[in-house]
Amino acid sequence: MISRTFFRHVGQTSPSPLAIEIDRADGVFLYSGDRRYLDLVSGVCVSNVGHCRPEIVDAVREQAGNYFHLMVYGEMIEAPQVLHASLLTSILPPSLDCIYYVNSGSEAVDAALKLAKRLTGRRRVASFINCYHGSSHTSLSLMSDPDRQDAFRPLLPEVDHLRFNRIEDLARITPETACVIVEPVQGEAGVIVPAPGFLEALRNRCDSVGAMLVFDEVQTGFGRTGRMFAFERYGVVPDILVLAKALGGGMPLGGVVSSKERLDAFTCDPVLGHITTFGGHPVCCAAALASLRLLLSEPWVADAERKGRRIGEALSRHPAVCGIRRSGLLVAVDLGRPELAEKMLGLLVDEGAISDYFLYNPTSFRIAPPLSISDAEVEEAVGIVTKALDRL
């Protein structure tokens, strides 16, 4: 009955969703009836600390008992926001000392672009081919895929698409460019890491023409690549940092991080330069605070590189695997042909694991389990994936 209602009354994003009814989730596992699935997606890098961590459940319950929404964002002093913002900015560079809370990654991208235009007085924006920054009208405009864009035109004008890892393309960043937005590791392109020196060259080019550098760490943030933030791996600090997904510890939360001076631009000329009703919801911020405390106290972030390397090395030996691209526990397993990658997702479900595809790399499937995955569970994941590969 509930499955029929799902298809009848819940809006769908594709003609063939997984449609597995989940009864409960715990750690790295999802449960449906008498079946258990190893979660190799983490809700697309949301559940970095695992499912139903007691610390987060307790924080949500406690805050729900105090108060939910009070007033539009920014009007009331709410302890969960303040405590989380203080802890988050304490682990970021001094130039990233203030956060503006929103509800999602797409919202955060929209706000970041508005902030860059407000600060520079410029209109042009640059992004990268095969980027993914969300699905709102503005973030859709940043993408380079006309098949996804054409049905929704006209889109945001004056967007330049550069090629990732091509330093010669950086010359297209000019004194007319308000900002360049980039994923320090391209996610939906199939885990494309920056070439040595590329992000440094991008930083230098933005500085030379006065453009803002925006890092989208919606997917890579909070330990996914083996550092708390991917930009730490490359020694390049953005002017604006976009966060979401794992930020909320499983609750919906996004954020734009920059300096207090820059974010104060939203307060004048015009007043309410950016506003949101539910951004920084106190229950979401309570979950975010508990999640961040976990990530700072557990060894999961430091272990992500080692665990990801184990998965990559084990699977790379399988004859069906053409290649592995990886950054920490964000892994793309390339099978060489789209039909094999598509088949693999169904085989994994049969074997007891949930994976996903990449929007712009149809020959690969994704492995991105919660960072809390144990060494024994890593070996279980390798065994499940290997069994599925054997059936290709």
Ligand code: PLP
Given for the second form:
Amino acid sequence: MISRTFFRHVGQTSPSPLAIEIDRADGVFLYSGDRRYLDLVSGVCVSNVGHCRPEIVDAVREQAGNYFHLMVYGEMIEAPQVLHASLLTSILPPSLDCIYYVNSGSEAVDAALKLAKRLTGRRRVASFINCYHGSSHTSLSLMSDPDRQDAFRPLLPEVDHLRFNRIEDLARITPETACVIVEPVQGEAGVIVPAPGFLEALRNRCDSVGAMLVFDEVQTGFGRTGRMFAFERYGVVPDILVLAKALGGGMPLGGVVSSKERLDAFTCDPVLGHITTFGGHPVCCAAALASLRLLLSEPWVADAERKGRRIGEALSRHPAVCGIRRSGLLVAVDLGRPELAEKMLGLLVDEGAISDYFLYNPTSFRIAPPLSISDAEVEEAVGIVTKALDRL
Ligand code: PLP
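Got the form predicted alone; could you also share the form predicted in complex with the named molecule?
Every component of the complex follows; first up is the chain already shown.
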């Protein structure tokens, strides 16, 4: 009954959703009736601290008892925002000392591009082939996917699409470029890590032509790659950092991080350069604060690389696996053929695990469990995935 209503009255993103009714979620598990599923997706890199962590549930309950929405973003002093902004910027480089809160990754991408255009006075932007930055008109414009774009034209003009890891393409970043937006590790492309020196070369090119460098860490942020932020791993600091997903600890929250001076460009000329009603919602910021405190106090971020390596090494030995691409606990298992990857998702559900595909890598499936996964649960994940691979 509820399933029929789901398909009838809830808008669908695709003709084939997982459509499993979840009763509750806890740690790395989702529960549906008498079935338990190991979560290998984390809601696409959202639930990095696991589901329903008591610290986050308590923070949400407490804030909900104090106040929800008060006024459009930026008018009132709301303690959850202030405390979160202060903790977050304390762990970022000095040039990233201020956060402008929004609601989602796409909105943060949009705001980051507006900021770069406003600061440089330029119109062109550059992005990378097979990038994913969300689903708004702005985000769609950045992508290199005519199948998804054509139905929604006109999109933003003056976007240059560069090839990731191709240093020769960086020459297309010119004094007309307002900004270059890049995922430091490409997620939906199927976990493509930057080649040695690529992000440094990108940084240098941006500096030499005066373009701003925007890192989209919506998927890689908050420990996913084994560092709190992927840029730390490569020693390249962006001018603007885009955050969402795990930022909110399971609640919807996005943010554009830059220097206070730069973000002040939204404040004047024009005044109210970016407005959001719900951005930085106090209950979401309370969850974000509890989540960040957990990530800073637990060993999960430091352990992500070791746990990811264990999963990668164990699965790479299976004869059905053609390759593993990985950064920390963001793992792409390549089966060589799209039909096999699709079949694998069904087999995994059957064996008791939820995985997902990558938008721009149809031969691979994803393993990105909550970072709070224990070593025993890592072995359970390896066992479940191996059983499913055996049945391919
Ligand atoms: N940027 C990246 C790298 C993403 O992976 C996503 C979502 O998957 C987005 C931006 C868009 O985020 P949202 O879905 O919150 O708009």
